[in-house]
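As structure tokens, one chain now follows by itself in the form predicted on its own.
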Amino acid sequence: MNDEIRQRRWTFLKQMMLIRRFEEAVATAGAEKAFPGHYHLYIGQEATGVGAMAALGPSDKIATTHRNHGHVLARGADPEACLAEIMGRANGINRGRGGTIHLCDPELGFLQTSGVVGSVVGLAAGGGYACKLKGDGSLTAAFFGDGALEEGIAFECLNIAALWGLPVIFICENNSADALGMAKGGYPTLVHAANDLRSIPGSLGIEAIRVDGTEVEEVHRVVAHAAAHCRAGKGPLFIETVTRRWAGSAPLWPELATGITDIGMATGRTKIDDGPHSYWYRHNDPVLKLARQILQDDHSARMQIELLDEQTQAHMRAVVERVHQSPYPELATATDFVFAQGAA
């Protein structure tokens, strides 16, 4: 392994850790009723966000949709102000007016993260377009789940990005199996006539890779293959990332079941007991996954995984006594910022 290869994935596994010490800032805080409302968590799939985000380009847009923290942190977004959205501060990253479904950052490409199932593959079809039109080499990436596959705007989107060619990454994030549905893991076979979910975009001429979704490196791949793709205007590509649902996904509202992640149990010094997330820490948490890879690359690391472990810790703790103790926004602005500001 050469040491590109070697920083960069000690860069991933920094980013992985925040995001997911944050998620679980964020469990903690939902759990206090410190912010009202419904809200989705990354844990689990961080590999596919961090991968996916150091494979594009400072111009790249992005579309992603109500399970968008990862996404905004892998693109570089300050987590307190992230937090503070969360949380309905005045000095959150949308001013505390978008909330955790809308949390968003234009300056980093962000075209908008939607809660509407589906939308963020039409405005990244849109984006593509923009893309085409300037014809500087910028493509547009779309985060979705496998639920978004269900509504007809993304069938009309791929048949359109192959039609006019467009420079769009679609990215489906696919955490069905152990899911809450109608079927447990039942999805997609219950609900989509397609098994396979590559065959949708496949049936249009579009390239469609299935890649495990928890390994950070094969993301990075895929993800960066499929932009030189787009970057040669070979039109649009779709890439399918599996997970499996992290646990405390399976409830109504978001809960820690597997509890604050103990990194101990990649590096050794915690024992993984046979309880009922045994296997999740062996197989399917990626931070745990990762953190093992640099490991049994160099046996010397254990001390350097545990502090970057508590430095993210410390940060976190730091920037939640600051979220809590920030000011919402006053009454008098409840109508500010409605409209674009200088819009005619």
Contents of the next structure:
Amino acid sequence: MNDEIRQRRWTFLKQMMLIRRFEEAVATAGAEKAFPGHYHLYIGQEATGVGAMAALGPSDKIATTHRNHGHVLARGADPEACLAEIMGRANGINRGRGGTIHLCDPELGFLQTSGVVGSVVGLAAGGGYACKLKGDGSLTAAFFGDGALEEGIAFECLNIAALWGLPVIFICENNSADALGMAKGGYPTLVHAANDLRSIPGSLGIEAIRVDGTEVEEVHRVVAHAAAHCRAGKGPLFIETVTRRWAGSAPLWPELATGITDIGMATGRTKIDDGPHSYWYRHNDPVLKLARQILQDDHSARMQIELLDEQTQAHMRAVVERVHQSPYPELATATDFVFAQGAA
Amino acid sequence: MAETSISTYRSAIIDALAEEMRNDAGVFLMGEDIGKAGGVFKQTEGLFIEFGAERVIDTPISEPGAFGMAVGAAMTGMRPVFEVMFGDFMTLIMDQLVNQAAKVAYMSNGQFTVPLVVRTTMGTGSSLGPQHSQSLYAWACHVPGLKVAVPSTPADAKGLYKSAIRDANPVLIFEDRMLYGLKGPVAVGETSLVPLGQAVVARGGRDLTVVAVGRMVQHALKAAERLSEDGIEIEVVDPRTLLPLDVETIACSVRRTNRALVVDGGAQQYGAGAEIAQSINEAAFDWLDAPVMRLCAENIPVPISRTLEPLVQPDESRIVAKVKELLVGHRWPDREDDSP
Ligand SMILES: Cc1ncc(C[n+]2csc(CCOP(=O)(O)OP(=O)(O)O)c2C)c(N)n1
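Could you switch over to the form predicted in complex with the partner chain, since the one displayed so far is the form predicted on its own?
Once more the chain from above appears, this time first in line as the rest of the complex follows.
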């Protein structure tokens, strides 16, 4: 293993830990009723967002869904601004207007994060069209759940993207294995007649790849391949990342199924017993998994991993503290930006 | 006296659905997460157990397709109740609703009917943000061929659902999510029916008529209590259905009180408030001592923030203030200034 890969793994671990601790903070604040409303956590899917974002370039565009916290953080947004947005504060990334399902930062290349399942696929195809017109080698990546493929707009835009050879990477995060899905036998999903989601883009001639979405390196490799394909003008690609979403999303599963993550389960400090979640701890949790991979390569990394985790937790604690004390928007700002201001 | 019991708004609707499903084997429910999960707002709880997966149908996240099927099934003799999880997602079913369901009876010269109910939720107060909090009933009202109900109490919710399911036309019912826990008396069986197109005087008064829509009725009733302490007696009229709109009951009230305020939780611009206000102008102009006024939602997307969200829709205090303004400060403009 070369140093570049070693270095990248650390970067990945750092980002994935940040997302994990961030989402735990969201769930905790939600349980404490520190903010009203719903939320959808990214726990279990961190390897997909982090691996994929690392393969995109600075001028690439991104469109994503209701489960967007991980995407926005993986792209480099400020966790404080993100949490403030979820909690409706004036210093939120969208000044407390959009909230959890609309975290968005155009400077990071986000077109939009949409709460209407499926809509994001249309926006992304449009972004891809703009990238193609610009001809600067940029592309658009769409992140969406398997549920988006139940919507007609997904098929319509896959068709157009294929027909027009648009530089779009369609990244479908299939997380149906857990929550309700596992009870029904896991993949692909509960409500698709197609028992292999790749056959949907496949029927339109779009190359479709399935990847283990808990393996950050794998996701990174596949998305890098897709990006090169798009930049070479070869049109869209479809990637199904098989992930396991495990934490709650209010309102349907409003608690952290496996509690606050204990990194000791990766470093060997904490014993994993044979309780109901042992399979998750041993095999599915992408953060524990990556930490173990780093350790396998370098046994002396144990302290460093635990230190990184402590620092991340301390950082998030400070963020939470500051966000709790941050102000709500001024009433007079309620009508700002109902219409765009100034010339386009 | 009809037999009544106390029920929440939520369970009154569930009772209505259950009673109609027992009455008529053609009635079935369609929607996302309404089956075993019992609805994301527990709005179908228990129905899956009694009626099973064939009559409490979980659809994929395919609103246009699934709703198109509901329209087809209705034309073929069934009576589907189709749930759109959030009223905001009505936008997804627009073609099937506006160009198909609403027009079928007319286009076929009455040979086909579309007896279906669209059930959906709306309203502010849950911090769900701009794509999950709109009150879009005025959109539906713009389409000839649809009926639209906005129940404000458990009794009306039950009674209107029962009537809607029996109606030969597509009927949309908008439920304000903040009402789900509201308790009130509800009648059993046939005595619980509330006809579509019949307004009700929710509270009698002499000084001014407040016509309020949906949850705004609850705000208006609370405002009425506060105003009463100051010696002001407002009459609160609840149209219950916006289409057909019972203009006569509303106008009768205004002819007695001589003043009217319309309170509407939908955005003001081109909304239900404007329609009701103008209907009053046309039916009771000679009785008015002041212009009919509106108090509606702001013309802004519904922000998620705790400080901003409550600004959007009218509430009790704003109704109180507006009524006072209308009673003391807001007479007809002084015409003498206009004379040449
Ligand atoms: C058009 C539309 N219908 C319904 C919903 C309600 N809803 C929110 S999340 C969700 C499930 C989406 O599943 P999937 O796309 O697989 O993403 P996941 O939440 O599993 O990550 C649904 C149905 C919605 N947001 N938009």
